[in-house]
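The chain below stands alone and is given in structure tokens; this is the form predicted alone.
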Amino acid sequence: MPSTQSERDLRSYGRRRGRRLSTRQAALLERDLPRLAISLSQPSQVELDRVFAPPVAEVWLEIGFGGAEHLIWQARANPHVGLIGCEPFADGVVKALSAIEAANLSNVRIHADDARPLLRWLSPASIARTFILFPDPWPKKRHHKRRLVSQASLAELARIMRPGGELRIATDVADYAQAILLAVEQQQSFRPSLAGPGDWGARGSDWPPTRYEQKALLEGRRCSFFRFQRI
């Protein structure tokens, strides 16, 4: 039987590897990922204090950054902020590493694995903002238990986020949007920072689009953009 919490976690994402990596991409993984990776073997408070150089004013977290467009945009637009990006899909990690190198960014760190061990490792109230953009919807009802956004994950996010911190979630699946709102209401650690459904279709100028959003719109799916505040 599984002996650790990590082994007991239900998988909330799909495949980890797509097409074969090029020589350059493989070299990026080998050379840059160890330098930019978050080490869960170190005490979290010590690690966050020294992981970003130069020091940053606060730390933001993106869970499942996909092609890294949003992660890199936020890092470039907010040089005073440290960004931790989580992504188990190797192709996405390579895209992030390539963009970090091209833009010479010093304020991004990568966790190339399931986000939940990282969440358990992070210290209480250490994260000022969290992004979960278009998580795997697991559309079949029997797989809904694998969805990332749930009362359990919201409770863990509530532990690591500062009071007043912002949680942003986007989805293009209507029943997932409803499930997210219900989970937030039942978990009770976050409150909506938007007026209501009329505002859920707008990202705002500090929330850039991703390729997944553009694909969803081209295929006729309506996107919901939620902002919640840590109570």
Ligand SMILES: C[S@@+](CC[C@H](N)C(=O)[O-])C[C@H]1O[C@@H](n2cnc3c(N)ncnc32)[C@H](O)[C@@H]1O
Given for the second form:
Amino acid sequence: MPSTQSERDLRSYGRRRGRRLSTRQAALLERDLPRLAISLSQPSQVELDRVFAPPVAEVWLEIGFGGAEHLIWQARANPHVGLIGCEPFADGVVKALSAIEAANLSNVRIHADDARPLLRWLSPASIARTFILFPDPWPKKRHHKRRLVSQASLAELARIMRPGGELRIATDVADYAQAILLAVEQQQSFRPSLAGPGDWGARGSDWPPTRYEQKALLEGRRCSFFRFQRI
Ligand SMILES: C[S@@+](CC[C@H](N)C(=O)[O-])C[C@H]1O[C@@H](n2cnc3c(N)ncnc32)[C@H](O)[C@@H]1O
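For comparison with the form predicted alone, kindly provide the form predicted in complex with this ligand.
Expanding to the full complex; the earlier chain stays at the top.
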């Protein structure tokens, strides 16, 4: 029987490891991850003050950053913001660490694991913006319970996001898009944001494409780009 809440989280991601890491990649993980990781053993306010020193104006969260191209774009475009990227897939984490080093970024921190324990750890109203871009689709009906965007995760996001904060979610799966809209409506803490292009089919200029989006478009799938505001 699962004994802790983390053990009860159904796996929502595919793999933790891909190809064998090169010596350089393994060294990067060993050298930079401890410095850039968030420690959940400290109270969250103490830890965020420690990791984002000098202080940042606000903190944003990206859940499932994949190859980190969106995370890094946002960090470069918004140097006054602290970004926490969550990703359990080691190859993605290595890509993020390489890009952080190459661009000499000081405003990105990495949670190289499932985002859900981090969500539970974060203080109420501590996050100004959250991105969940193309969460794993889990297309088979019996796997829908593994989908990351659910009533439970939205309730946790409602707790940690500050009023007026923005939640951005993208998907290329039509029935997931419908389920997301329904879950947001039922959850009642977010409303469609007026700040976006006014159309779920367009991203807007402050929202760069991800690798997964490019693949979806090449394969002819339509994407939805949701923006919700924390009420
Ligand atoms: C389909 S990929 C999309 C990656 C990227 N956002 C993009 O658009 O290219 C979904 C990503 O979410 C990550 N993921 C799934 N469940 C997660 C969780 N519970 N916490 C953090 N990341 C998760 C997966 O490892 C995977 O990299």
